[in-house]
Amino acid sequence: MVFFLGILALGVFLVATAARAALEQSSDFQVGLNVAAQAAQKLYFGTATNADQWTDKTYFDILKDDSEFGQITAANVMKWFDTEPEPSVFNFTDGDVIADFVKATGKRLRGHNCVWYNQLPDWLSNGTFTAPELAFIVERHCFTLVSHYRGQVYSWDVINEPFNDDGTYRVDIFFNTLNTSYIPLALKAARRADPHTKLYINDYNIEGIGAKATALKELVRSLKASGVPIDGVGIQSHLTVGGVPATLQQNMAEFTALGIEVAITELDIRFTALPPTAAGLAQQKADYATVVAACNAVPGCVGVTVWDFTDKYSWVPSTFPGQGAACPWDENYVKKPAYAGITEGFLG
């Protein structure tokens, strides 16, 4: 066994040294985002996608190639809206249509996501619970959704975006009938629908350190103490350019010693004025770098997923107004600075 292992890792650190010779001695590092993470001994460069966008050749041809995307985020079409859109009415048919491009891709999926007080059905958002009602309605639906997809699923998103930027608890359906209970019940339920996907809490602004990702690692420490399952933490980072926290990498290092694995979960670095310029172009491309080598320099942190990866389906100027151009690839699928700024990350 020993001899197998040692086999095992010496196979391992042939190939990572191989991409990472590969990357190096090719043009501004134009080789494969998902290529630059495996040989910096992450599992996955991915991206956030919504299959409506696949009728695009230029765009599914990029998406498909296993070069630049090991991991795929379904954007929309497994949050509860879609999901379970009447009560206990489930349909999967939108989710399975990403599951099935991914099993058939070899990549790997992560499920986005299961409470999120954001798109809810009308039903919920508008109904009136007892906490008993609405403990039960968690339940099922978690454990109803994360089982449909048992065993095709990396890691879940079972809780997003619980906290206030001040680390008070959001406001929500959830808490204001459940207070924070809703969160183990949806982690347990979870768990038992599958026993082997990772179960994350996933949240924006906690890049750096600062009030909320405090909160958040004191719900982790909290969890754990009680034998909560919770498996990792996904940091989104939508930022801005020039504003990467300047604790990122400790941050993510504390997250980790917490026991934990974290991943950059819906990276997209966005300018607040239009059209940039080539200074701003590079500092974009200094950013991503700045972020990837965080992730690759913490051995917790196990990948990086942009929030789509073409500033053509980018979700960031219909929110925004009047900003954008925040991701690796232009409108016409043109590769910006930002795209090298990735893989140098990964290169440490």
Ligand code: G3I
Second form
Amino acid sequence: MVFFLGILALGVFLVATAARAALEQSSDFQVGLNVAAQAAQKLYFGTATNADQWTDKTYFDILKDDSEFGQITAANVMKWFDTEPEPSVFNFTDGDVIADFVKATGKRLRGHNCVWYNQLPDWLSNGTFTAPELAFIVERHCFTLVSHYRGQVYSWDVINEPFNDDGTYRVDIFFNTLNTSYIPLALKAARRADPHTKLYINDYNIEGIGAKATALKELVRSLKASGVPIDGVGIQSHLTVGGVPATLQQNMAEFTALGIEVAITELDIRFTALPPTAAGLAQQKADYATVVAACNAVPGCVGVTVWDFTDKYSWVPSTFPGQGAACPWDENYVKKPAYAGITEGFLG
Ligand code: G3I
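Starting from the form predicted on its own shown above, please give the structure in the form predicted in complex with the ligand.
The next block holds the full complex; its first chain is the one shown before.
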């Protein structure tokens, strides 16, 4: 047994060493983002995706490539509006397309998400519910969704974006009716549904130390103190070029010191004015490297996911008109300097 473990450890060491050597010899850092992540002992480098983009062959070829992506997040189709369009009528057709792709390619799946104020079905956002009714609805949704994908999901964003930027709770249908009780309800239902998936709370503007990150740390502490299952925090990281918080690494370490893991779950680094200059692209490369290096330096950071990998399909321009070019590949699938920034962040 010890002999076999020794051989296994040697094998892992040799693969990591070979990947690092290949990377060091490669002047243009073409070894692949997931190869770099795994050589750095992380679980994965991943991307969000929408299946309607897969008819674009160039897109799909890159998405499939295990050397680039070892993890997939459904950008939309596992959300409430798609998975429970009518009360208690569940639809997993679209989500299954993503899950089946993940299974067929041997990648990891992150589940996104169970409870979020946005992209809710009309029956829920326009409905009026008593607290017991809504508690039942939340539990039913989380339990059924997580059960459907039991055994297939590395980690679930059970709660998405519960805070305002000042650290107060977001006033949405869930908070309005249930105060903060919907959070333990959802987490416990998810745990019952799949005992092995990692249960996360996922949010943005918690990258640096500040009121919002502090509020989330306090929530994690109190959930743990009362025995509510919580395994991780997703640090979305929708950032701007030149705007990576200086306290990112310290902040991640503070989260993991609470006894949970962290992941960068939705990374993109956008230009607030377009088109990018050469200096801007160099800054974006440095920013990608900084974020990835912070994850790399914190042992409890398990992986990094970009919120799609090409500017062609980025969500940014539709939400921030005039901004964009946020991804490591441009809209013509040319790798930007940011791509090399990611591999540098993993492997120095
Ligand atoms: O499905 C309809 C389609 O029928 C319609 O024709 C079309 C017209 O606009 O809209 C389509 O819905 C869009 C949906 O994405 C599916 O493509 C919505 O308009 C659009 O608002 C929606 O945007 C999504 C956004 O979440 C909603 O807030 C983005 O694709 C998705 O990438 C984004 O992801 C979020 C994470 O879940 C949470 N963190 C932030 C992140 C970025 O906003």
